[in-house]
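First, one chain by itself in structure tokens, the form predicted alone.
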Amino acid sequence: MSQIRSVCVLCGSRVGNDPDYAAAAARLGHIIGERGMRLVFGAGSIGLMGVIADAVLEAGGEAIGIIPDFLMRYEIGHKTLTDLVITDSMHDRKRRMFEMADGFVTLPGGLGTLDETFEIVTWKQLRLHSKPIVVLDTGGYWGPLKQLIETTVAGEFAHPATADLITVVDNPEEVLPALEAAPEPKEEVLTSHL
């Protein structure tokens, strides 16, 4: 895997009910910023999005926000980013985030986070990219996601190598090493379905 310089973080527009979620987002943001890396994210000033962006900027990193115009009109866009990209649609937002990232990290979040995560994992399964995907499982939040993937494999709706499309870690310090060490996707994750 090539060096990771730009990380797309998928996360909630709320902070959730466990203070550990925000603490993990802030810690990861500081790690990204201290490494001089670029954060690519959904541009929100609210929730875990705002927490991680503020931490990256505070630590000297870059934060590039990508937000559709209709959400910007709700005035939730972060105002002090390195760059703010306004798109026409959610689809354009996800495409731009994908293009600007060397790897992806999923933090706790809601339906939008699930949508973005599943799309990027599915694109990897289809061999449209080989970028690493790491899930930060703060407080066991993503246990049901891991179980769902195991269930699809056990039900023979997915090849066992599908589980290797993501790497699950428990703390922010493990995220960047996991991105850099992520295995290439196996051809069987696609061809076993054809």
Second form
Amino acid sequence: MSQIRSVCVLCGSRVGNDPDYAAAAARLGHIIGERGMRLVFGAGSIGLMGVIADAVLEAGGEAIGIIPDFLMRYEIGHKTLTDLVITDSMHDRKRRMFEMADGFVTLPGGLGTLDETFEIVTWKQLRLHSKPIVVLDTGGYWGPLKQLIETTVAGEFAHPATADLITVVDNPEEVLPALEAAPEPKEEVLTSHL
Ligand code: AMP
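Moving from the form predicted alone to the form predicted together with adenosine monophosphate (AMP):
Following is the full complex, with the preceding chain placed first.
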């Protein structure tokens, strides 16, 4: 059981083609805000990033955005955040997001969301942290992600317990309980040479 106060949400800079994606992001944002928790995210005012930040703030929570200076122009940095951290690089952004969060939630998104999610998962596999990671599988969007991980296990490039590094849930209401209940990573899940 972990104590979650600060949640890093990784999600798309677009809203996607199904209104359920934005609805789920807004619902999760309200849940985080109602509990007075802190959202850590990529600071964009657009896409699911903007949806969840607005919902957290509206419900009374804090939203901390972290963005590299060159992306301020493109991602249209959110103007009414609790705090905005501007970094020199993408790497520094991801490091700061990691440090400020007690746990991570991945919502539907694109390549950037995948990159950020896999970095957090692979750091956990390498024992660099044991923070919980939850994937919100709205409308089955992340089915191929689950399959890809199963493929690495079936191909014996990963331990069968690798799938336990993340918890997949279907509804926003399940996210915080899943973060709290996430198991510690098993020793044997780690890459064999460690
Ligand atoms: P996306 O899922 O592609 O809409 O991107 C979501 C977030 O990931 C945004 O905050 C982007 O800045 C970030 N992002 C986009 N591309 C990359 C990348 N190549 N590496 C790391 N983060 C990225």
